[in-house]
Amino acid sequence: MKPLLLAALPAVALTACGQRAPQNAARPNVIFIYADDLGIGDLSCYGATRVSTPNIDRLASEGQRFANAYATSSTSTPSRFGLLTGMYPWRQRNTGIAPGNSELIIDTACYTLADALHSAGYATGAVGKWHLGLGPAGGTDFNAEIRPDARDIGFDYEFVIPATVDRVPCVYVENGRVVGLDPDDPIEVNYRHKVGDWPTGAENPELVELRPSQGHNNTIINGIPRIGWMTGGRAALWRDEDIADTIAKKAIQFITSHRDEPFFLYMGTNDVHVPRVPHPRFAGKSGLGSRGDVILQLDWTIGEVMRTLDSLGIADNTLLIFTSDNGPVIDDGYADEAFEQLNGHTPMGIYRGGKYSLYEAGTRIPMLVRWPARVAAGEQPALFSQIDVYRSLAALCGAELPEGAAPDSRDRLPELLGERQQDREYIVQQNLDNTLALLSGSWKYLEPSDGPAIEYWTRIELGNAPEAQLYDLKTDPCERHDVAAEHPEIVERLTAKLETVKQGATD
């Protein structure tokens, strides 16, 4: 499938992806770290008192802490798509939550953020959670070299988890090959029906070590029932408690091997997504159950990256962006006592909703930016959308973009670096059902929708309603008072603006 607005990129632009520009030592290295399902209330630098995140707090104290930053979407796949393409994910039909055997959903003709930085002379790597599909239309063959993959959309190197850790296949893929695969034990994956004879949560509940609270009752891997069925690849299966260590190790290897040239690392952590299986170093240490423990593990991961930069002497000239793909969820399919062990911790902060939702806790996310050579410490209050990371980084790194690239992204480099505090004119938000909201100034408009009001598994409010909703976030940040009936003129104005954006006009 060709992404809308990008299918007709000039051929010269596409061939430029493989060319290296002269190295410019003054340009910073760029590390973009996506945490998974991390809430704005989950970090002590954002006011959490029941959990301590000292490494992330250090990152915040040495750079800009964003108070009003947003992911494009309240779920994983579309947020990642929007970041790397600079295009709102709802413009393309296949950007919902991807199964583990999905085809690559970013068309190889799309000029991605990785393409842009690669063409500007950066070594580019993708490490950790991917969740954008791998392989051709029709599904992924995990027993041969997998193409297209991250290397076909601008990355020189990939070491990725294909989808989410609660989905099969439970293996790593490195440069198109399943790591550690025994060719005599081929992998088969299916999301429609059972394959092979491996036990499942539905058929063999006595073998389950982490019980599902809803769904998650297919093939059991490491005592954990997953979404989807798989068989084969025993030698390649990951150990859940080692995932954070593995991702950190591969990220550090990439950083170290490219220490003498500008590099771009796109790093996706598994934490704090389910199933939450902390390494024994962190298990039981938070006092908040396994969800709290993996927050500590995430903090350790960020600390490992920062210590690596320090040890190599390249921290001063490295732009490090840390954020989340969407808002938090507490019970997302496993009976891990996340609710019972909150102990006063509030992952959503003061906000309504959460992951999957159109309300603020769905897409309002923590975001920290550190670059010691240029970025001053402080708070960035401006409205900022992750959709603008693409053009902002392209401008910073001297990348020339072809016509049609990153159609919804804007160059907001002064805001990204904390050098200006100008609000974006509007923020577009998207929920699980592709219902949209538009935030402009203090006004937030939610378009009418006939979708369900509540997400089935998590019981989180999705923000869907048959009538338009309007909230004044200045006086009602918790979105408790719908004032659409009181301000029809504002509803009309924001309705028209959202329709303009949907038609492809971004100004």
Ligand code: NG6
Given for the second form:
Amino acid sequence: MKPLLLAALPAVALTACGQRAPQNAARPNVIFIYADDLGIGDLSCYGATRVSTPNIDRLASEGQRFANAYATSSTSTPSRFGLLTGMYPWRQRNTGIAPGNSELIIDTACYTLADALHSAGYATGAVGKWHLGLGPAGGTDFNAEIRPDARDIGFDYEFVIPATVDRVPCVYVENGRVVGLDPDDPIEVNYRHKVGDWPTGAENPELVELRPSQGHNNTIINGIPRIGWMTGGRAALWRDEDIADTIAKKAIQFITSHRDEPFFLYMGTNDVHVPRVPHPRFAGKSGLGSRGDVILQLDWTIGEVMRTLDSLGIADNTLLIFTSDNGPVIDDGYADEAFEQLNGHTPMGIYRGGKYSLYEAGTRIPMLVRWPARVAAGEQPALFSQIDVYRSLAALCGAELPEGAAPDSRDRLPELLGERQQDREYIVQQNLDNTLALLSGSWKYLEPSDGPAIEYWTRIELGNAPEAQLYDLKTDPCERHDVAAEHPEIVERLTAKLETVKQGATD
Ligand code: NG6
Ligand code: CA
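Previous: the form predicted alone; requested now: the form predicted together with this ligand:
The next block holds the full complex; its first chain is the one shown before.
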């Protein structure tokens, strides 16, 4: 780990000096949209019939629809880390689900995707869900200018939800400052014990408007009990119903203000993560309860971005990638009737597992790539990992990478643009317990693990088992028949391959 970071230093210094490559009008703007916990079965363009997502479907019909694309991990923080660093998150210790006062977990010496595009002359912005920590080791002080933040790892602009909406603090951070903070009402956040005297879900259940089904019983903000305790910052608290609108507005502002230069927008939606609180104009509209309603809200958000590109006349030369940070979950800790109101909707599609899992529904995600000027419409069947987005975009945008940058990422631009359909030699997946799987050809090998078999409350199988598992995804995409005992030579080959990947020899 360390040598990689050290190797990246000279070029970081170069970026810090503000040198930018000459601008090239042919290079596209890049918008990367990370939906949260969106499943491969949640979109009508992936076969959902109980919910309709016309804007996202339009992306699919105008671009490439990936049939075999994967996030690096089955939870948010590690997937985002892998995407922005081009390094498998399990190589670094502190990449698990980050609390709301976590330090920035990407080393500022790391040469990120944002650094790469910035050095290639792109204006870079991060808008929406962040979940990679903010501030120095020891935690975030939300009352002063927060550094290091997204601006220290390659972004010119930041407007973020620090962690998740179910975690405190319930405030936005814009360029290192809590938006709307009254200095006379400072924010205090703690993840170990209660601070201040605001009611909590545990002590004042009568004040709770959205009951938890698991955990989520600390400070109550807007009637919703969260993870972690906070006090102060009253004037800065977000309104849950408005979060999608706010993120869309800030994304549109960023796009509009950079319409005349190449830009890279990294956008994280809160939808469809818990707590699922749709704006009243979406509430009750899906017929599938609040989880369905926030899918509609997500689709609206994507439509707003597309409409902005159209109205500015820049849609043709904008590469838009839409995908999810991990697979879906139905009950994720709030009693929002998500199971009861599924009405036949299948967020996981045909796949086993879900968010948190090493089985397919944990990391196999929807992914759409639209760039009208260059990308033809069609289906991309190639095995593709989000770990390769970094080097593929760097190649596209003419970014020169320093030695040691994005060590696990591969330039797969032809696949990203739908110009070639070659499988990656292997894909590495990771579950909540950092158990790894290696997928190669149609074989999927899951390493042995003494972790729990099931995440009890979410009812999701994690894929952990004391013995190695092997599935043939071609004949058994639902991972029902473990054939490890029948193919010891394949288990041995894939075990050895995974070991070399772990050692850092990635090919
Ligand atoms: C879990 C939370 C879940 C969600 C997840 C992170 C409980 C019981 N569950 O610990 O609600 O917040 O963390 O999700 O607290 S992620 O998509 O951001 O990784
Ligand atoms: Ca997520």
